[in-house]
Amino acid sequence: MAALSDPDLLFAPETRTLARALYAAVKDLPIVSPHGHTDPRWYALNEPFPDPAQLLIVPDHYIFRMLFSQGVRLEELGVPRLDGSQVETDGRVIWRRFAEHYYLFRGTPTRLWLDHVFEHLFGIDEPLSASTADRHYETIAALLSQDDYRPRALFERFNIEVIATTEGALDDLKWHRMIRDSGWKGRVVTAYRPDAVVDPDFEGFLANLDRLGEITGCDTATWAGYLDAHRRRRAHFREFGATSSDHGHPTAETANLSDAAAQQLFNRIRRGSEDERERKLFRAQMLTEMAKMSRDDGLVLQIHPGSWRNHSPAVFQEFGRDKGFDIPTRTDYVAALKPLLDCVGLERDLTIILFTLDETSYARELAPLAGVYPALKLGPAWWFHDSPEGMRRFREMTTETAGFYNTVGFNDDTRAFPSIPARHDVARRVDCAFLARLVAEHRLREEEAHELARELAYTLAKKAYRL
């Protein structure tokens, strides 16, 4: 039986020899995963993963959104409903349904990642289909029962040097505390995600502010107390290894109000303002406030804008957030970021990492901005563009203006723990192929390509995220 993936995957024939050599030098480098959504409880408890479906399908919106688009109900895939009503819980049934529809992923990055997982993690060389579903399931389930497939063992097997999870501002970080106190040497750090207490449209926002005050002992009914509460939470997150904060705003809009105007705005928001303009302005002001705090405490500021979150209200009401209905929108950066950049953009010791779901902004806005403002760096091709084509487009459209060193390498941004090595492998292959092309076109020397391959695979992420 042939392998599921070819050794020359993503290498163009005309530059294949050099791409192979570049890749060979970086493919086994440690993984730095500076931004993701894996669950810290996995590493804290180190319990066996329950079954193949719960590990690979139920938590992965890349998978179930595709199946949902073809008429498979989320309940049939075991995705929990908010009201607690019945969904499929038999892992084998869920797996069979997934296998019957696996052909839907032909040509997608999800297919690349999953085939890599099947082959390299579970030793499977047979394509997944309805007829092979049970054999795949039984093989994976048997391996998951073994100690060397528990989360910590996989962390070490994957050669992960450090991984950052993402926790909300109200999280008690108990799992991170348990990891720290366990004596395990794996490096798992947190990242500060304050959306629930900076976005007035977030469900339960006003109650969240009250809870923030309770946690910190600050008076979050006042502007000064509210800002101090953030400072205290950021300091607490830093005690558990945080080197970054993460901000998933609808837009990249920022503001830089006077203290008096900001306090007045906060008072109106605190009273439950329903004025959409005020709510947008508050989010904009808080991005600038977070940037100023990052200037002071050293946390890297990540801005993830441009997603229309929970586009289907029906799915949101029934299943909640992160169920595949976050859709990219057009995003402005040049005008939107100017108030923030006027305030802190020239700071050499501040790092702000910009992401986008709007590829039209790469060459027109993002690369020129990062190519001149010392505080700015470009995050990698993200989310819907975390794909071979998306990564190529990113390099082609940003390198000419921002270069390589105003980017931050790769991060996998995943909830699917077993896919982390696969995602890094795809990124390393794409970058090596791109560098090989530049050498073939006499735009890089071969020794420079080797140096850059290591930077893109490993070093830039460590530097940018201060890991």
Given for the second form:
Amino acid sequence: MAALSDPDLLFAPETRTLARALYAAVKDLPIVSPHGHTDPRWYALNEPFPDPAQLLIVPDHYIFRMLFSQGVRLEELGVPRLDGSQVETDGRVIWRRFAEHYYLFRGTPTRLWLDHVFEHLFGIDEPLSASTADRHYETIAALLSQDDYRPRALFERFNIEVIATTEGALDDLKWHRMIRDSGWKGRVVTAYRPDAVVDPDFEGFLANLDRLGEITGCDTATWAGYLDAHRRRRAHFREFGATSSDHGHPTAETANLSDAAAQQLFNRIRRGSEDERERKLFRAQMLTEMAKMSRDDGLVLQIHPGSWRNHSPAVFQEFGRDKGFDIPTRTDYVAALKPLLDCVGLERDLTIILFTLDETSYARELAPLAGVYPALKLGPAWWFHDSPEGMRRFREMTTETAGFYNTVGFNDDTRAFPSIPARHDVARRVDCAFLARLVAEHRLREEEAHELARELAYTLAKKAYRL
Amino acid sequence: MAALSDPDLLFAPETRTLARALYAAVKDLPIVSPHGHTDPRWYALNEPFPDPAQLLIVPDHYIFRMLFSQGVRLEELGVPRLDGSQVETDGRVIWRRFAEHYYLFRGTPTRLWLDHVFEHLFGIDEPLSASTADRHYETIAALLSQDDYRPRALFERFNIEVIATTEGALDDLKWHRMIRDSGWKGRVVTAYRPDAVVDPDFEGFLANLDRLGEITGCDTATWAGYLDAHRRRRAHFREFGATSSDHGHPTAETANLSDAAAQQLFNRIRRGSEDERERKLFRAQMLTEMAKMSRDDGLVLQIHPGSWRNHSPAVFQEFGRDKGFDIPTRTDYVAALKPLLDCVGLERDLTIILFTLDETSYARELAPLAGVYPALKLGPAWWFHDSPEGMRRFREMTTETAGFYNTVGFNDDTRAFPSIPARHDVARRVDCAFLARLVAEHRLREEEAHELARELAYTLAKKAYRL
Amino acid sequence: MAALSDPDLLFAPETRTLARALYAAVKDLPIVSPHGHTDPRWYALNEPFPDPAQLLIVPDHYIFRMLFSQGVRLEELGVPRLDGSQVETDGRVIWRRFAEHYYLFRGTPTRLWLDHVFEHLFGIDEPLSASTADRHYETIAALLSQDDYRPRALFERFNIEVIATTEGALDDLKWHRMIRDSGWKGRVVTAYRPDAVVDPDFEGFLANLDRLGEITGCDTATWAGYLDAHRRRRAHFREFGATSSDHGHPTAETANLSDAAAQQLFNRIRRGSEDERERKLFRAQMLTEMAKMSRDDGLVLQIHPGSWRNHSPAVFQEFGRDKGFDIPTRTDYVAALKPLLDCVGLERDLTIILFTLDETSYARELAPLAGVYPALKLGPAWWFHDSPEGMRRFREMTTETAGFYNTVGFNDDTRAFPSIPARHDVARRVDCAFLARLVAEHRLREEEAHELARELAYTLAKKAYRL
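Let's compare: the form predicted alone is above, so bring in the form predicted together with another copy of the chain.
Now the full complex is given, and it begins with the chain already shown.
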């Protein structure tokens, strides 16, 4: 029977020959993973991964949201409840439930990633279904208990040159310290994600500011001290390899208040202002402050706006964050970013990477902005759009105005460590197929496509993220 | 010469072989038409259809809007004026006028549907043009006078397993009663469309509420009585086979007021409130009320939002509704549906089918919502998007996030009875072509594509609409 | 080596044979350029063009915005500063700088246009790069000094049947007069662009109104006199061949005030109202006034809305307008145009051509509007969307609802005279490829595609613009 994951995956028949040739030259390039959410603890402790269900199903919101949409309860998939009440814990039962519903993923990127993982990581060549569920489970479980399937071994096997994790501003970075002190050669860097001390709507915001003061020795009761605390944390994160910060705001709104106005705003926020406009304005101002700090300390600024987090209050209350209920919203950039751009948009040594969940902004806003402001670059197709069609639309809608060189290669942006090679593989394939199409239509010369394939797979990410 | 409607219609050359094979297995499946606007009177009385122009041109807004856009007056096409003044009545003259302008439809779905009807229903193999107009007319007119071209004969010839019509809440369903009493085996069901008693902006709204009270014996002067009246009408519609309700609101806005607040709102609306915000809020609340009733009585809830009806007041005044002047608008779902979803979105036994005229919502809002909320499913590409490119975009922009199984197959949504097989044929072809492309790129296995082709053509519609 | 600009450029392999055949029959049709921004002075004086950099780089915002986005300063590219301070003036230096960065344009239309110009106008067959920069420069410079590379010779060589320039309402049209008096047979017409006397936010608006009064002898202190002044200028422009007016507003908003209200509004605006809503309302009202004048005098009305001009105040202050910092914004048409359409939308002898920078409006708003209102037609893909992908999306998203015949062929809309044949060539190729795809999928018959190829390349532009 055919391989689970065909060698010609994602190559259109009409341009396949060239796509293959382009891909052959980039498929084995090292993985640069400049933005993601794997757990540094894995690399620090290097313990074996848990059972197949706990590794592949329970933490993956792409998977359980689809099953939930078709009537499977989260408890049946082992997703923990906040009240600690009983959920399924038998990995084999969870796995079977998943396998019975695997057909739901037809046509989705999750299916491509998982088939790739089954085949390339676990050597399985049968499609997953109710009838093969147990065999898959056993094969995977047996391999996970082997030493060469521990995190560091996989890191090396995956040919990861560097991976960035993402830590909150209050994180002690102890796992990163342990990795550094361990003498292991794998390059794992952190990234500065200060939402908890920047967004007044974040759980425990005011207490977080107090804690930020304690950690840094800065007086976070004052605007100046608060900014200083950020500077110190950023410096600390840079010691652990950070080259970027990351900001997940509900919108891309920015502000550029005078120092006096910003200070007054901070004072009101610090006293717990309930005024939604003020809280929003504070987030907006902080994006600009972060950009100014980036200008000074060289951290690349990533903006990930436009997700309506925890859309279902019932699910949020019972299961917490990141349970598949984050829904994209319409996102404006042209007006929203203007205050920030008026302040630092023309800086040549600053890099701000924009992401979107609203594809309508690609051709209309993002490509025109990134195609002229020196500080701006476009992040790759993100989240729901981290998919073959999503990536294709990204290239089709941004390249003509922003070119390739105002984009930054691929981000896997994942918590799902075993799927990282699959995700980079899909991205490399889609880009090679896109380039092959351009060559086939004589919009690009073949040697240019080869150069670009390498840039998109490897070089641009390193350069844009200063890795 | 080539057939008017080629056997390979809509199959791309590069994936044609597989598309043909997939299509061959589904093209003769029975038609399930779960939502549309054919006239139940046709099936009840089974009288011959009128002349070709009255059947195919005069009632089809896709057709007369295009001719109108190019300077043909509606009167010249026989479209009746509200003041009863003279319009063209000679079917042959109307037909010639249409034939002279048939070239305007190049590249449109209307052209595909009509060529399919000409060839497959009327056995014509010449393209329609000024010079062939009379021959077409005579051929069609002669066939329409035959008994085997009466509505029930065509229903059977079309292999329709079940068709839903749409009736207002005040409709007496007498045609449906007549169909049921006739002993004819054709399955024609109704659907509950309560806009006239739910939307304060509907013509005669307050009188409609009075009438609703009379029909049901409920006191529609009170909120409780008004809701009860809906429940009774829904039960009555279910007796005539209804499995769904349908709601055509200007937006997708919903509300979830307390009982007390809803009752107060109803009282103000019942007294004829002119406050636009209140009228809007009432519509919004009623979507949630309908969803709650659906949870109780099992009717599938369809929401068709986002059309700016009767955009030209001059045309509306002279010719009335449904004259091609309904224009799509930007439509939000993520914020708009939240109140309803907070109330019933997690229900596993409730089905709410969302439609849109704003394709930007496919990947950004609709697929992410339907891909997680158990109550939500996505209706097919609608109205202007019921077309090859529209359907292709629908699949490309929803499948990766919502999968195929959160969609509900095809709706023809038409008043144009003779075009029903053509419309289903186009949908089946587009879906087979889409699946063939996925297989060609190794994103799906061939046997899966065969299963899916059948689901998309037949099974999903039956299941989603509980038919 | 391969030609710089391949004979099969933009033809997909799978439909290439037919695309070639369609294209062969239209590639040599005369160029009709109904809307653009070339300088009539060129045709009037017929002086040699300046050096390659001054001709091809310095004035082309597509080019310098891309280089600027990657850190090249505008001064280094010879873009003049408003304060007159030093910028690069050595054409050869500018050219080299450009050549070194030419790889940035991979995948962009600028690259296609320039390679076409290099090959077809200057006979160059080597790709431009740092190492070939000087050879290109010299070849081009030498040719530009020849008589057969002067503007009129190129005009004839380009086979331009008619070209429209665009002049402000206050322009004296002296170059057009000189062209007319010269006896040269080239047809160069003007177009009426009254932004400077219609938009209260335009620099010098009130003084412009005074000047408009002087030129026309009308009392522009009164609403009636102001409207009369427009009528006279329009008549004057028509003497110099104008068949169209053009309006570049921030939005597509229109208004339809009573005469009394319009007069009062004008009085407030004339006294320098600072009220942003009034200024906006005045622009909106003036679109409707212009449409009413068009109904009377037959000028085709073009609306180019939705660009946020001069997004960077720093660049605007230092370099002025048109420096690549005009960014598209979300644009509504359905509500915005309603007042105008209520007034004149059903007129059969009026032509209003709509453009957009917001592609989401194609299928949702523009095609449905143009597919029913007799006065409306759709302009081609504009500005950032004047590109292969942009044109393809335009056809894919408008044709099914508006057909081909509610579109108006191609506009080059350019200041870059040498690129005009390249731009029309790209448009013809994309349209032929699109038609070939329709034929390959049996959505169109081959003879229809041939007819349409000619309409799209030539006939529709002449007819829509009344040229």
